[in-house]
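As a starting point, one isolated chain is supplied in structure tokens, in the form predicted on its own.
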Amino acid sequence: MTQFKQQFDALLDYWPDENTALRKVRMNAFNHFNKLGFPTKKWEEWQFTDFSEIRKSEYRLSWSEDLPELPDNIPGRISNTHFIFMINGHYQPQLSDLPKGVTVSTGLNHFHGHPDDYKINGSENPFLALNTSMMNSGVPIIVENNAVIEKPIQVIYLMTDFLEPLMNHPRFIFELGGNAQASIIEHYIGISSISHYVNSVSKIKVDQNAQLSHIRILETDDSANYTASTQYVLGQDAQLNTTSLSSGGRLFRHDIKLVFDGLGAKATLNGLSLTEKAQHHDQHVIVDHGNDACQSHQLFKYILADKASGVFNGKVVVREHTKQTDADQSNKNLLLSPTALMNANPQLEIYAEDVKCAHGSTTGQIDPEALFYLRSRGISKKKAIELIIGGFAKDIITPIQNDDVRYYINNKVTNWLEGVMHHG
């Protein structure tokens, strides 16, 4: 906890005349994180990852003199889209592309207008104390009242050609209004092979019939530790739709909560996350349906190969008195080694009678006779493989409406499977 601290007063003194009030929400929240400490394995919440990398690690914040020069090709930039860069944690306005009706503030701004969304509302998630204190990137991004954004706004954060361990920590906020329409893609990079860690947290409000659909991708080097806290808030007759990809990383660790702010609001959650070597992949999903006529849908999958491990702890909560929840939520697994772990726990908490609720997990390995069959056929053994795992996948690809992010994450998951099967 020490470099953490001294970090942290590096960071005070980095900006010495700071907003006081922000000043104090800092200072407040890291005496909560240092109340908290890193979690260990006698966390029931936290019980199968290890932090212990993250909490000995040498990190510092990442400062001025670590913004390298900008690449010529910007990697993972997807066609046709409105695009926010940052690189080593430093936003960089004059590459930002940003439609009529979109607008991106500062921190400081947003933070005077709308104190309470950096509260931390006595949180015991160490990681949103820790960001709290020490957030040094990120935007607010507000969609306004009744806009309508063709192109999906692409953000990506990238992490590259850096000289010792950093770490940033990001705070997001995305808003729509009323009645408007957006995607957002919210793009995590990783191109290092000296150790990073970044700690993000966003905070996605979605107003009365607005309709969000909010793609989150991770990809980075086998050196870099990930932890995420994910808030959706959705008013009245709103629509949200997401999908995250995770790929990469030593550890990623992702806390995701929805609530349902208003009634007849809809939500879908998909997420696929592929892990290699001694990967260790980690998400936690709550749900909680506090309103009449709202819908939730899961469906988180994992691929696991070599060593890797991974957690799947989803939880929906229907509140007394709600009425016609709807809600659902599956989680898959696909193990393509015997040393591969999955560690799965789908959770109900009913107070309510008039809901129509459902849950399951399975995990299991390639079936041998769909692969038989595909042998059958004249397939080669490793194409037989690659189909099916191809498939196993799809579910979570296939719903992206915009042609060019499917097919920017239909390209990950391939080469991720080329690579797993050329090593394999």
Contents of the next structure:
Amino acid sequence: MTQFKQQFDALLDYWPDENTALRKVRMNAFNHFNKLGFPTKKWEEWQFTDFSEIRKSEYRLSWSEDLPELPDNIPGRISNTHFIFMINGHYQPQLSDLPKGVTVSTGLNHFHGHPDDYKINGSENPFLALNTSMMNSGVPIIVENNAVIEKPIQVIYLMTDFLEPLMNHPRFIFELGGNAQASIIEHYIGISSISHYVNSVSKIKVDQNAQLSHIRILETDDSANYTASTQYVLGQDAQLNTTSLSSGGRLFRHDIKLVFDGLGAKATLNGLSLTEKAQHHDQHVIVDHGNDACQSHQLFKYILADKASGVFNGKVVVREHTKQTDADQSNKNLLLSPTALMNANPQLEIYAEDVKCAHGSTTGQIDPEALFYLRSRGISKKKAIELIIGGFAKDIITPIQNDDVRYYINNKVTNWLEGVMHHG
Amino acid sequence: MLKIENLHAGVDGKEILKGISLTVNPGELHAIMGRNGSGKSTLANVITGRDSYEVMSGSVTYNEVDLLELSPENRALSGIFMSFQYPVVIPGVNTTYLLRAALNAKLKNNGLKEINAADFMRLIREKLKLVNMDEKYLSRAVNDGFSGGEKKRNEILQMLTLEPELSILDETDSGLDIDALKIVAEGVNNFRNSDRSFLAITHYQRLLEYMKPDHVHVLIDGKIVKSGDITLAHELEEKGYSWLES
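To test you: the structure above is the form predicted on its own. What is the structure of the form predicted together with the partner chain?
Everything in the complex follows now, all chains and molecules, and the chain you saw is the first one.
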């Protein structure tokens, strides 16, 4: 904890002339974070995840001298996409490729325009407070009203090539104006044997009748810790499709919250988590139906190998007096080893009558009947297992509309699988 | 071709097959008849190598190779195929992919070149016609959303594609209406030749009206109590199984 205090002080020293209102927000947030502390096993919403390594860590913030030489080939680049690039937290605007109708503003600008977006409002998520106090990277991306952006916008946040444990607290804003259409890939990549910590907050607004496809990818080495909050606000008749692929990391905790701020909006939230060795992924999803005629569909899948562990906690809330809510939530988990562990807790809180709701969670191993069936056709045991696991992941991958994105994610899953099969 | 000698086998230490001996020669169709629980499916599972079944004593050889030493996939690659009593749904794995992977595994095992996508589609369209299946099934996940009859036809489609030497038809007639039964039987009949053998496991003689067996064996309590020709099946239909019980 003292490390975080030191780093907070260092940040204040680093930017002595920072805007006073922003500075006040930081100080309040840090006080709030201090009050909350890191989650412990006694916190109900956090009980299955051990944050002590982050708490005891020696991470320091990434400063401008931590900007390494830019790689010749940026890892993770997806073909036929617009591009925004950050390396060790440092934005590289000279590499940006953005279409008409899309603006990248600065954090300070956005803060001035939307000070309320930075309020913590007594949130019990200490990582949100920590991010607000130390926000040091990330960009606001604004898509104009009526703009239709054909190619996806890929935002790569790369952590690589550093010599001591670094941390960053990126704050992303993605806003789609009314009737706009866009696809944004929020892509975290960690390539380093030295540990790093990324604590991101992404606030995403989809205005009236706009359509957003949000792809979130995390791929990182074993030593890294990632915590993240993603908050969606959907306006009237807005449509959101999300796919999240998370693989690797020592620890990944992701809090997703979706609020319907208008009537008739639709959201699909899909996620695939891939863990092996002693990796741990913990995802909490809250979908809050506070308006009429909104739809939400969730499908979260986990594949766990070796001694990996996973947590899925999903909650759908349907507020009083709302009508015609259609919400479902499904969580399916595949354990590839007897030492892998999954904690699943899907919940519905329904305070209205006119609702169509369903939820369910299953955790199982590779179906021995399916395995025997494939082997009885002459397919090797290894290949058969690969086919079954690939089949399990398919209903996350297939709905991705953009061919290049789907191809990239499919490749990631296939490569991960081959890796697991190879050492497994 | 297939030689079973004094086979004792079961599940969880419980003996189900109590000394089976059976020889199937090239070109022959043998019917194994018996009531539920007589050990018919156990026999099929032991031949194909399902994990949960253990062999207590006896032997099963196939073309003079000890079959019991082989993995299920190697049994398949050596020419054995089973049409499942309950075909398994495999979510996310499409039917074309399975068929092609299985065929290529066989070609590769036989030292031949893998089949390319275009040739494979030509081949599979021909086979689909033989079992009166629509092409739309190919893009679906294996057996996912298939009716009982469609699942059984899909089994026969796989048999026709993989061209095994020995086909075990485990209750292939169960759950089929008479039209589907005719299609399946015709698929099998057209596939018969002097090199291919069949082991048809069934409860009723209905199936055997459409595919004429060379030999009929009656299995009761894990033993073959009587063997004969098609007339034995007719006799069973008339008198039931009880006249054979001791």
